[in-house]
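What follows is a single chain, given as structure tokens, in the form predicted alone.
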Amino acid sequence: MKWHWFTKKKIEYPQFWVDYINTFNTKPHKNIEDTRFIAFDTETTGFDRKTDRILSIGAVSIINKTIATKDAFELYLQQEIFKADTVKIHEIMKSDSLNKVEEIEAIKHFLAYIKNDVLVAHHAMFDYTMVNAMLKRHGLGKLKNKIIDTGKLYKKTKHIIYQDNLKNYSLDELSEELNVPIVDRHTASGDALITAVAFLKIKSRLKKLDKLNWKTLF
């Protein structure tokens, strides 16, 4: 329960949101190797956080040097909005046979999966913003998790000159640079796995450079 700052009325949050918020009462691991990272990705109807919607969420957990594929997360959402021009990218049809859930159910499952762990995504601000827009539609707050962007983190493994620092690596370009196999590209679960492998390779490079610490990661 929370007081709204303007109306002074009590806000009754659903239990799943309270449970999520309460996970942050636990102190995070100080050791990077013991921390559970969650690489995740979203497929959407487009790039506008106000008018577009998330179609699917894929995620996989990482602890130390291990990607826990058995602990993977994949979920498809019912489509309120359909844009034929983006189907050629994500290939998710409105009438296909995928088992889809309502948006509020997707939120419940995703928050229960990520808890207070550190999120990892490529071009992370887009996915972060789309999830927050989804939360806002249901009267919830923003994600509280710390988040790492693999595109920005990769640059910290290089001797950056001005032009390199401006380069906005796509996931394909990053995969090529790091020799990461491209599997199930443009599916949320596939891109989450690619991001997880890229993150481990970047983390390994940072360790060799003696730069693997929380300050560098964030």
Contents of the next structure:
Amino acid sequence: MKWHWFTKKKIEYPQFWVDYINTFNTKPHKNIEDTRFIAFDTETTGFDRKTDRILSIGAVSIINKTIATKDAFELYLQQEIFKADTVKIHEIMKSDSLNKVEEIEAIKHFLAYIKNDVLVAHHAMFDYTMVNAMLKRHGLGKLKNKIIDTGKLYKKTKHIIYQDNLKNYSLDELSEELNVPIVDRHTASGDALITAVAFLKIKSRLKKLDKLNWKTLF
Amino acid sequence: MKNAIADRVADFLKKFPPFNMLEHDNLTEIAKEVDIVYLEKGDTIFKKDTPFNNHFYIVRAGAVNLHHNNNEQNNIVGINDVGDIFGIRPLIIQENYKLAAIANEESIVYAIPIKRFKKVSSTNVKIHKYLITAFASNTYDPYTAEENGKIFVDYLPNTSLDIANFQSANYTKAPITCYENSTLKDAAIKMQEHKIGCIVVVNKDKHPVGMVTNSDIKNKIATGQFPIKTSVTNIMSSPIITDKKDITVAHAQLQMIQHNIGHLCITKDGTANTRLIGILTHHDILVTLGNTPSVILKEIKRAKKNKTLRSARIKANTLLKSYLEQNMPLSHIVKVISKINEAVSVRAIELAIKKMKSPPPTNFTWLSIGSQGRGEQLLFTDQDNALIFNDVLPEQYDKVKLYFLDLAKRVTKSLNKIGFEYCEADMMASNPEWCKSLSEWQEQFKSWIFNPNEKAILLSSVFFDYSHVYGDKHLTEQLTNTIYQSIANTSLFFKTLGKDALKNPPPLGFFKQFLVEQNGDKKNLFNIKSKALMPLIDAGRLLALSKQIKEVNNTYERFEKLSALEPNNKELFDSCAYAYKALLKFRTKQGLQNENSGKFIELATLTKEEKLKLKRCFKPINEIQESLKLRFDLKI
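Next, report the structure of the form predicted in complex with its partner chain; the form predicted alone has already been given.
The next block holds the full complex; its first chain is the one shown before.
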């Protein structure tokens, strides 16, 4: 006789999730230069992880100092929930001619794209939470990737005595400080690219301060 | 899948050549495969003598320097700014990199895969022409490019080429002829008189029977094969190829290629058995097809009327436009256009002398001053000039001066008809004050140098940039020597000139805004001439004079020369030279666009890239002014 009322029933995960989990069995790169980073951004209907939905995901990959356009990621999602008041920010309308996919399809593609790479996002907690909420709705686990917040990372380029007094930089303010060319602000892809360039610039500043190591990045 | 990043890359690329010549779909195809590369100051993109990689580059933000060696410290060959492409030549000719590319500052470049680019551009004629021109001009190596003056000759940027091919060719009517019984010597004299390269031999009915060209004379007379008194029939090329008068350009060209000749005779019915009515040369075809400097220069040299000179000068403007569209190096453009301007002046003077009742009573020299004197006049602007005549006996002086004033009046009038406005300040050789004997001029310059008051300095800024255009070069040299001897003995002159050079502060305000005009009808416009070009021109002149750099009038060449003379200030001078070229190009483009002098710029019409590019040029202005303050001890 088996005791299985204390152990949870083993869930049958779909193959794509298993594949995703398995990517973490390979050892990550030791060198920051060889590591593939994924800068990503989501556009959502709002800020509530329970009631709001992701409308689009944009991402670019970074290896060393290069962003490959060929390796860019962009998806628009079909959502039942729609909030008119945020349309002015992301400009994605309910009945757009955009080629939209179902959430589960989006998850499949996104996981296959990010694999076990290190994620980079501005105010990363928000995007991270929204993606996890989406995964949960489909009975999947949380993202296993390591994640870097460019907002927090930027503060590390400042001297320790000023770090606490620093405000939270919005992506616009960060771009201004770092002189990142702004195009396509408030589209997922555009913001992902801005985040990627900002990340490269912060990395270079950290390197100059001799602080570029894994410990600082996370 | 839609790729917004690729779209943005394409949006950027389409603003710059050669990508602006691509179809939208092709551009997107390329953009999809672009790598966006971030560079820190000092990062190397490729090294000299290393094998080419699979990408070439365009600067998205920042700037990338090209160096003669892999060492960052020295030998900057060129600076690539936003929108400039580099590193493509080795990929196409499949050779190692000849230069090293190193980031001048924090930059972003787009790496474009050559394979994809070649694939989509392989059938694009415009891009091929662009690349061929860019390579021929060695854009990537301005030092060697300066030597290579030939590149413009064969290149015709002409989108209406097909139309031109089928229009009827403009032939020379009433060509110069000689009869069968003439001697070669007579024929040659006739050719010399009319400045032509060939003469048609006709029979008593005026039917063409043969042709004598320069090469016939070279091959058959100069070699001793025939004496110069021989009959033209002995050495003429015959039979000749004839055609009808409504011949198309395309057909004429074909005829010339088939028969391997450079001249066609146009006769009444198209055969050799009727009267000769004209001659069509290869040169005429080139003229019909488009503008090349060599064609324009020939046209100028042969011009008999101001009208012809005017049309030639207008053609030069079209040429200028196409050069700017091709993003040619400015140093080339400037050389070609100033050569044309000079030729126009020379021809105008020659024509004026012919019209005078007697030849000049003594030697004289015609000088260009101001921007033309610096060889920087790209657009039609004011004419500024002066005349020096040799010293004569006191009793002859008045008569001689009157002669030259008369001559100068004719020349300035011609130049005005050709399109160069009279100088508002009357700084022209037709003004008795600027038409003087050598010793008067020497005294004049000495007085400016030793008594530098406000007026003197104002005039100095125009007259110290003189260059010889026509006449006895010896007079110009003597004047130059006097000037350099005098300035060696005064420091006051430099101080005053230095203060004057600082009168225009750097063009950016406290908040890094462009300083625009505060009032008047130019309110809110940016004066690129006084705010950006003049400070560099003034600084260049002052430094060139103080370093005794003779006969280099061009502002950027002055800075390049200074850079060679003072290695420890190399970076500053190089950046001034670069900024000057960029600003001049900018002004010229603006001028062409708005059909004016390009002096005032409406900032609102500039794109962000253009504004950034402009701002980048201002940094050296600030730096050079600071350095002038120290060098000449100018306390403001």
